[in-house]
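Only one chain is given next, in structure tokens, and it is the form predicted on its own.
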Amino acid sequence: MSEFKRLEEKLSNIVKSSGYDADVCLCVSNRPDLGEYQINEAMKFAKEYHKNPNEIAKDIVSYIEKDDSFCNVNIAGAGFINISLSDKFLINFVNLLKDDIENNIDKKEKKKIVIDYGGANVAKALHVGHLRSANIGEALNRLAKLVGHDTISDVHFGDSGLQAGIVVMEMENMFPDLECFKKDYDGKDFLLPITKEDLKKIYPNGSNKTKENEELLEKAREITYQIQKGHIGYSKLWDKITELSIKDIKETYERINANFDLWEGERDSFQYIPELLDYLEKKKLLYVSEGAKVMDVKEDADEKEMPPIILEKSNGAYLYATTDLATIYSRIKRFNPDEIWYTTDLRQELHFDQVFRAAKKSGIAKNVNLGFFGFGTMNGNDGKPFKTRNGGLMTLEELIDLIKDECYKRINDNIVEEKDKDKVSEQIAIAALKYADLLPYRETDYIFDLSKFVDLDGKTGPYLLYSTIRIKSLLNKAKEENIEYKKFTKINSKTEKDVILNLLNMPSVINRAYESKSLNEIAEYIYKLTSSYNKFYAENKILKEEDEELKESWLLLSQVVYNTNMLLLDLMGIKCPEKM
């Protein structure tokens, strides 16, 4: 349990001792001139106890003043209680953190959570939209682990949609003599005659043809259906294309520090679809409409029309809803999770609403919480999805390289050796990109601004890296000078007290981020903590301080801030270079 949580429990017990029964919520004060924190419970008690809130506040304050954890306890307005924390309490708090920074995190009751993010389509290049899914999903995965849950992360490739038929059709047009296209093909192995660079062109070429020719579109649909039903030649070719594509996708995900326990896709659900449909048939939940098998998911409370979910087309083909519902079915069967989370574009909200309702109505996910955590888009200055200069949709690789090139130009040649510049510029670029992407609330659209994102000043990833590296450099110099700092004993000014109070508030920030499933408050918090430390750093010559007790305290506080920053950077999937 965090010290902040213990503080709230202590105040709750004090309030109960004063004769009022309620748990206290300690709020950061909006009037710091009156106190660091605020308690508003007296206002709530007034009606329940039929007393003036100011009188209630006086009762409570008389008990709080007896505890040496608190100081400057006062009442404002109609009964708002303001309190500050004593140096004794704050000193003990810093010493608690020096042993283990995770003492400052509230752990939750352990759950098993499957987290579905990434969602790349096989045989297509990752575009900027895939950044948000992987970045937000990876951060939520790390956040869930940090607060004590067991997680299973799944990239969940799109590998069974129309793009499969389009790519195989285009391959047949390009390589008609390929072994897998022969009528007597028996499944034996063959070499794929394309590279990953070729693959990036094949889908766009085939897609453009299907837009102009209805017959080719129908042919692609038929091939997609045949792959779903296990056509030996098409399936073998698609397996090879998938393998080539996934290798490329993995490399890009690794660049943004997104990792997955499972590298599964829609086709992994195929083996469960017959079992799923049979289950739904027996439950009498399916009916035939225009030859298709559908299921009603509307509810009496619906204010808007909720269309039925289509699970099998009239020709026997499966849809995304089929594979997503079958995937839920398989995940529950294999992993028995408490929750399943999805991070995708907000525009898929209706789709997941239908699938979740089907899972609940059928009893498949009776005891499993299903969560959809959608996100907005990264846009250009025109307010539309970010594109290349020639107007095409920018790939994620192109975006990373664009930022990396800008970071490379800004690296200090006197600090970073030439041989390390490429690696360091990549790390700074990823920090700039990921932090800028996590800074807005998850559902908010935001404008991509290259010069702003890579700036060393302001609310940016490079600013956080530079500040964290500087703290590490300070601690390294202390080590070189054989300066030991084992205990925090002294608070000298309001500046370092502000740093400590920011550290104390971290558990509340993490809890709110977990509840909202958005990292924006954590991104804001690490900037606030770092800025308060930088102010403290600028005001004091730490290593030259003559008061040894004060120097030791300052260094230990610096170590705690460094450890906190490293924990939160890692939470956001950001790696910190040694120099920049």
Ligand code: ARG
Second form
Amino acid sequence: MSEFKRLEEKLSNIVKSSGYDADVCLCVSNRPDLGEYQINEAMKFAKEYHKNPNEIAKDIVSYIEKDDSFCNVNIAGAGFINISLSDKFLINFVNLLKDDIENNIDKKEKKKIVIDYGGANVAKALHVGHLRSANIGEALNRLAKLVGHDTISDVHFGDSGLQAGIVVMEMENMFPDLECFKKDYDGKDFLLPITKEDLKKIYPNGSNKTKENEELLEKAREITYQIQKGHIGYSKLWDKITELSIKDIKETYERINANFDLWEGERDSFQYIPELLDYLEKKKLLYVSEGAKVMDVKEDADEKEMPPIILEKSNGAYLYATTDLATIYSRIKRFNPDEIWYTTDLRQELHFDQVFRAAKKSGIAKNVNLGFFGFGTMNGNDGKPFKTRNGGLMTLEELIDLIKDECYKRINDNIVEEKDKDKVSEQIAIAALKYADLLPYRETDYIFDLSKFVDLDGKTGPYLLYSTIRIKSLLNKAKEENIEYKKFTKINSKTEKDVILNLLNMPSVINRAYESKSLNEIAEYIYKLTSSYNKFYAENKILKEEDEELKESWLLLSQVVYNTNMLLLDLMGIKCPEKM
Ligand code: ARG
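Can you return the structure of this protein in the form predicted in complex with this ligand rather than the form predicted on its own?
Complete assembly follows, chain above in first position.
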């Protein structure tokens, strides 16, 4: 349990022993001149106990004052209790943290959660939406683990949509003699005549053609359908293209530190579709509308439009909703999870609403919580989704490289050796991008602003890396000078106290981030903690301090802040270089 929670429990007990029965919340004060925290419950008790809130506050305060964890307990206004924490308490707290920060995090009751994020599409370039899904999903995955859950992360590739037909059609156009296109093809393996670089051009070329030519579009649809139904040549070719594409996609995910337990895709759900449709049929949930098999998901209370979910088109083809419902079916059958979470662009909200309703209504996901945690878009200066200079959609690779070039230019040649510059600028760029992406509330759109993202002095990834590395180098110097720091014994100034109070508040920030499924408060928090530490760092010459006890305390506090920063950077999927 966190020390903060322990404090709240202790206060609740104190309040109970003073005669009022309720749990109290310790709120960070908005009047720090009066106290560090506030307890507002006296107002609530006033109604319940028909007593003047000020009298109640006085009763409670007389008990709180007896406990040496607290100091400067006073009453403001009608009955707000201001409270500060004693040095004794804070000193003990830092000593507890030095051994294990994770102990200071409130664990939840353990659940098994499947988390679906990433969602790259095979044979198509990743774009900013995929970046957001990977960043947010990966951070939520790490957050869920941190608070004690078991998770299974699944990239859920898009591999059964129209791009399959388009790419296979284009391949046939380019390589008509390829074995898989022969009439008597028997499924034998063959060599794919293209590289991953070639593949990058095939989908855009084919896609342009289908936009200009209705007949080709129809053909691509037909091939997509044939692949779904297991056409031997087309399926084999698409399998091989998928394999090539996934290798490439994995490299991009590695660049942005997204790790998946499962590298499955829409097609992996195909084996469950007949069983699923059969089940829905038996429950009399499916009906035919204009030749398609559909299911109603409208509810009486609906105020918004809620179209039926289409599970099979009139030609027998399956759709996005079919594979998503079948994937839920398979995940529950295989893993028996308590929850399944999804992180995609908010524009897919209706789709997931329909799919979740179908899963609930049919009883497939009776005891499973299905959560959709959508996100807003990254926009350009014009307020529209971010584009390249010539107006095209920017690929994720292009976006990372754009930031990386900027970071490369800013590297200090005196600090980073030539041979390490590429790697370091990559790490800084990823930190810049990820931090900027996690900083706004998940659902809020934000503006891509390169110079703001990479600014060493702003609320940015590079600022956090720079500051964290600086603490590490301070600790390394102490080590070189054989200075041991085992005990925190002294709080010397208000600045240090601020750092410690920030540390104390971390578990509540983690709790709130978990509740909202958004990293924004954590991103704000690490900036606040780091800034408070940097103020302390600027005010003191730590290694030159003559009071040995103070020096030891300062180093220990530095160590704790370093550990906390590393934990939170890792939570956000950000790696810290050795130097920058
Ligand atoms: N491939 C989809 C896209 O690019 C995202 C997949 C999200 N996950 C899911 N289970 N539908 O938009």
